[in-house]
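Below sits a lone chain in structure tokens, taken as the form predicted on its own.
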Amino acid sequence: MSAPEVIRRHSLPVRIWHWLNALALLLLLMSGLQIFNAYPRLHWGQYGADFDPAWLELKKWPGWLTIPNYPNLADGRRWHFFFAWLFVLNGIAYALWTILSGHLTRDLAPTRADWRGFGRSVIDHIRLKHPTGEAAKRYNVLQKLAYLLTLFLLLPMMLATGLTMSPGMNAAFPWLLDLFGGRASARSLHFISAGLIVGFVAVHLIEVVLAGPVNEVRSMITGRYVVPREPDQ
């Protein structure tokens, strides 16, 4: 049998915008539930209080998931601004890395192939079947509008709600509130996108697990990457 396959997957850039974002990522989403816990409720329009109708109420987090692990709505507010901005300017960093490097024509924007082949990468992702070979080397069709949309239209999504939330903000840019229907609607889509990112990123790990942990985290970690082998090799 001969030696297995071994490529760069990942470069450099992508290596380390994924590691400061899984870490931006979890600080802000633990930092956001201590936030949400002040008020944890969510309405449509210009505001939203006590006696408004609300069109989701949750129970507050436990401390165990939030930052910091007591109520005190300023200091998660301290950690989540310090954060978001590392993640913003992080984000900024990559997409023009991504556009300017040829990254994404090259290996992120979907080809007349990947289309063709939507209908059977569905299928194999509800069969849990992996890519092997020569198709392992590259992202499917999912995992790249995934990642598209993601970084396109989620995260700045979630950006521009959470200016939109700032009362100073409000005051340099007041179209944000027109834009998205008031401050309480910007809170809730921020709310939502917080949940669909955090949906990507569960998605993501069961992914991992499932195509191989040490393999999948080692090429993040090192860029190398073992091809894993057709079933009659």
Contents of the next structure:
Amino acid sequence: MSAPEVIRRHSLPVRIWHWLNALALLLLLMSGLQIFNAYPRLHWGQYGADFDPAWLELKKWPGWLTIPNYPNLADGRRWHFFFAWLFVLNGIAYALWTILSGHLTRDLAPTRADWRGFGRSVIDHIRLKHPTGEAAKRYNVLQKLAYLLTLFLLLPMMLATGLTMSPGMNAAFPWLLDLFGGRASARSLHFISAGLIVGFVAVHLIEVVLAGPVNEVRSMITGRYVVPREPDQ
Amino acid sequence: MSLITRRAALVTGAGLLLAGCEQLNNSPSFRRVLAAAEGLTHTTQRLLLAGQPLAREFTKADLSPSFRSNGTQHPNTDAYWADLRSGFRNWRLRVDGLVDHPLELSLPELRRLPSRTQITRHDCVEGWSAIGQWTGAPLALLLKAAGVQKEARYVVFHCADNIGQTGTPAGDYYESIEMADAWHPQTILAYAMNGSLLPVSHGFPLRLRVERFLGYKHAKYVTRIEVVKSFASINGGKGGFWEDHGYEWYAGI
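Alongside the form predicted on its own that was just displayed, please also present the structure of the form predicted in complex with its partner chain.
The complete assembly is shown below, putting the previous chain first.
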């Protein structure tokens, strides 16, 4: 048997962006739940307060899920806006690199062959069958679509709905209010988008575990990735 | 690595992360790092708002059916009670500090000034918001009449309410804004809300409306307007009651 093939799976900019983004998203989520706890109701429209109908009313999130782990809106906001800046600046650098380096068109955009194999990819996912050999060196079509939707829809949505809650930004960019249907709606969509990102991360982590956690995590730290062998014919 | 040690590692890791966050949260140097974000937000929004655009104004159809009031519901100071008993006959708004002509204005004098009415959204730092109509005297009129001196940088609003537990000066409500926001046309001293007299819970007899900022900037029960170069020597030195309790001075987000 020949030695396993080792490739450089992820380039340095992707690896740096990935871990900074993971850190920022985790701390944004936990400080965001702290902020949510100050008023745990969600409304649609331009405004919403205690006397107005809420479409969702939750109990407060437990302290172990929030930063800090006791109720403190002021501190939660400090953490949230600090890591929001990290998320934004890191995201802008990544977006520019992704487009300019060709990573977007080379690795992320689905090819014609990808679209033709869409049905098979769905079945492979249902059977928890992971690609091997040459196919394992590329993202599969569902993976590409999940990444593209998260990168270019969910993450920008988080930022835009967050900014729509800022009264200063509302004066600078009033069209944000029109885009999301008002501040209370933007706050609801901010919460929903956060939930969808948590869903993405959950599936992402399950896939990492199923595909071989040591190999996958190492490929995102050092870049080294052992290509899974093709099954014997 | 066996499953048990891996699970132990995960639990320990999560515990360390949480404990780490708490330690960091209480470390003065880390808090200074976190606070750097406020400066970045302030500078960015200053640039984006350089043209002093107006906050969105709504119509009467958009008014919140019921407008929540926050903070002080009724000032507990003897001075405020005395003013209430006398119908605010002896009440005066003082404008002083770095001005050429300090002013003292009674309520009828304030109401006789040219007024501005605006229907705007009020955003509480807690996350709720409400739309209300406000009528009052533009702050710019008062500042112009008083003659603001060159070295002025901030306008401080001293209030009649004390929200500390002890009644000490540390509990006195106060707020401060930059000169640029003080001159903004939507920055008014409101004496009416939704077409009637300002309710006590919303700041009677006079409250600040400084649209484009969170609710805690909109000081209620304003009794004195002080133009200053620095607010470092006023109360906690952070420029406002909530600022002294850890909230950002720049409240545009």
